[in-house]
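One chain comes next, on its own, written out as structure tokens in the form predicted alone.
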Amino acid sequence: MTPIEDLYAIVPAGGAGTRLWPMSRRSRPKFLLDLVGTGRTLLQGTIDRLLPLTGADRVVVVTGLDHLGAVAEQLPEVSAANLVAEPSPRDSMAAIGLAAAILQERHGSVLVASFAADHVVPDVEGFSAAVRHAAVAARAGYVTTIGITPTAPSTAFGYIRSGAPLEPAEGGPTARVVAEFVEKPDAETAAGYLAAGDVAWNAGMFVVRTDVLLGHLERLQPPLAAGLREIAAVWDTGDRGEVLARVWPTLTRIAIDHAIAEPVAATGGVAVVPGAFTWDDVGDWASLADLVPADAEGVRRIGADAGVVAVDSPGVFVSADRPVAVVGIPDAVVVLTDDALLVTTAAHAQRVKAAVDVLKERGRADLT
């Protein structure tokens, strides 16, 4: 495969993925782990995809100070001066922002590609291919985003309306203006979305030039603007320090979707490539067990076989290290780690995040 010569690979690796608690935690978020048992962690899959396109020092990866170590030492093909720690989370738009920023520092203006570093996507020549066609229409100036083609009205996405393709020049071969994005909807609205079919989900993968993208922001966000390129006109410089500690804690938090992406597209300036390749968030329990194969059973399982039984359970997800049965439980999802365990379904696997909340609540920062 012929790598992109002047595209960059933005990974934002942040987030604790409470949803998929008690493996998931502030100290080892999700993409740090090896979820669908290939060997790889989250991180490690997607470099592994991006690698082709990019090599390995076009690469940046934005992460947390206390994950710097555990990136660096999964990732020891991207340089050390290509792992951006941010001192605490400001949301996508400043970790976005502040990559973009130092390239252009670098480089002068380039082309970025940025995916999230906690997502599943099996079919990489799909991938690929969308990645291509979505630098064609970002070189012309758009932000670009890749929707994926839905299998069904989820409302666990938000979605991307697509109007008019863009001019053949202008866009390749599948590009098409955004008319808006949309929040994600409840299940009856998510059905007419599908039906209308002329939507995607909303994954998050940006596709801009970092003049076009910096320039977006000065104009719509101009504090945090200011303030990422102040960090970024110093980031390879003895002053980092200083300028990051005093800088940083100002920026505005807020995600590239309502920073960039949605204000840009009411004025026409963002377009869609479909991706119709598999494609998973992993975002909840329920979504990591449609990915792990059943048994002749049906039972689904992660981690060590140490056998598990179970009775008039349809459905069941298991991941523990000792025997478990479940008996009467339709759906079921257990999870056992060595301090904590969790026992829902299915249909309540996007709740976990509250049981996370009363932990902390109640102080026991230890197992959150």
Contents of the next structure:
There are 2 protein chains.
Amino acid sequence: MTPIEDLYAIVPAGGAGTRLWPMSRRSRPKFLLDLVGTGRTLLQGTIDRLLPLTGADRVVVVTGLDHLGAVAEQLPEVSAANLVAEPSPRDSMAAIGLAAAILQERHGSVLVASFAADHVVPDVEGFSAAVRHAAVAARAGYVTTIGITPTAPSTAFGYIRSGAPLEPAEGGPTARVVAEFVEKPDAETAAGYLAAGDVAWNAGMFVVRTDVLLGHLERLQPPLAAGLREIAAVWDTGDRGEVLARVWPTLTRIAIDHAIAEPVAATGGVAVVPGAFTWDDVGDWASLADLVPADAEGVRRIGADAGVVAVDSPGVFVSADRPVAVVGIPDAVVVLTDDALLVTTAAHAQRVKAAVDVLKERGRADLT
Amino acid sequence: MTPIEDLYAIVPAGGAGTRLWPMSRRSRPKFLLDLVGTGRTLLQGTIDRLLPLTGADRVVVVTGLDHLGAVAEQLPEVSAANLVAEPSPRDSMAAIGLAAAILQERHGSVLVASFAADHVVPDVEGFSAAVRHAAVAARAGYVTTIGITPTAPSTAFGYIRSGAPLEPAEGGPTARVVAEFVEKPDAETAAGYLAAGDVAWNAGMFVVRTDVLLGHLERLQPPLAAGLREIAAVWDTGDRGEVLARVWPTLTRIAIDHAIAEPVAATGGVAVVPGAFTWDDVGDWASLADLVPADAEGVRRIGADAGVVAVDSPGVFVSADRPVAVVGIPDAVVVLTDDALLVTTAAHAQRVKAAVDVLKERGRADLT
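Beyond the form predicted alone, can we have the form predicted in complex with another copy of the chain?
Time for the whole complex; same chain goes first.
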């Protein structure tokens, strides 16, 4: 597989993954964990998937200062110059925009592709093909997203509704203009989307030229664009610390979806290419359980196999360092760590956040 | 409270309590555990309840050789002569019959009262009153049982149906002849029993003269009676070991209910006195959970309070050494020990035995 010659990857590595408590914590966020049991963390898996498309010197990881050490340790192949540390979290537009601005400062306008550090994509070939396809539309000037072909009427993801096909030279006809981005739907709406057939899951994957991205940002979020430009200009100089300390805290907190994707889509500037590969954002334990194959007795498990007995409990998911018996709870989710235990079911996995909120209220910062 | 002068207590301490796995094990049976969190084990609680009725020198505990050391350690007030060790388990008739035969050998015919070592009776006064009442009927020659006044149509207990009242001199009229013992009913039958009002729960509590008990045994189980008589005759001599080794393995395995209570009831020889006190055989985790008061957040817990968060999970019961979050599982039962974890619900508590059976099949004797 040959790299895409003008492509840089940007990997924003942030977010705690609260719904994967007790395994993920603020101090031990989801992207630093080997949740699926592949032997590689989600961050490492993301980089493994990108390196064949870019080469090691064209991957930039943006993460919080708190996690810079762990990220550097997990990614020895990424040079220190390509690890961008944010002094504090200011949402995805600042993170991705800063990386794009630094790259444009260093190399002139280049193609960038942004992928979250904590998603799972087992089909590397399908993923690579979609990125190559997206690069064509991105070179033509579109903010280009990869829309995952839905396999179920999920209510856990946002959707992308596609419009007219692009020209063949721009990656059409399977690349299309994005008609609109829609929020996570209810079950009925999701079923309607799937039946209509013109929608894809929004996996937050963007491929775009830095001049296009930063141009939209100048127009739509001028103060944020100016701040990022000021920081990027001194990033590789001795003034970085001073400028970062002064400017970073002033940057607008906004997600790239709201800052760029939605408004640009409204004026026909966003394209979508189909991503017909398995993808998951591992948003909660139910989602993770779906990624883990069941053993001969129908038990799904990550971590060491200490023995699971499931009685009248089809579909259980367990992570524990000792034998676990689950009796009479179908789709039970049992996650034991050194300092906490979670017991829930796949259907309630989204509510784990509520339990973490209670721990926070009780002042148990050590556990959250 | 004055002791009942001619009464000896017999406490058969056997049974693993499989349904209370993973806390109870063959090596750590239920009666040796402080399951309710009172600071006393179930065995100690049983003896505490009996001592005021008998004094320390009139309590005999029958247990397996394997547990003799632990029993002696837990009961410093019971003399070694009153700890009867069975070489192997041969069911309740042999255990209780041996103790009765030894006592008759030592003291001539006496009144004995037999109570399992692993039940919970919080109301010591009510219990004592019932035993005193039962002693009257027992002295008159009845095998006398204490029938627990039902508080719900339980399907977990056997029932005692009462017949005609006894004479006042024999403890009547609230003491009655037992019409029949009935097995654990289904829910509908149990509801019918409760409506009819002439039934009580069979708690396996018997008060009887040793000459009456052993007389019934001679008639109904002659070989077993002969074996027990032979062992008892040499119990306090140097021949105990030899005779026990030779005779004990030949004894009929039968429960006292089948050997004595049911056939003697059929000919009008069993009486029942009402036991209007709270009683529980702590047969499973649901039963234990019912004995534990809920905290302000509706959580029931035994052991250290490491913090329980219950989200959409009313009625949870937890025993764990670390914080536990239960999300979306009403009446969840979560029991974490050093080497195992059980997750079930109150409604499935009886099925825990099935999980233990699977562990046995897998050769995990260390866990069962």
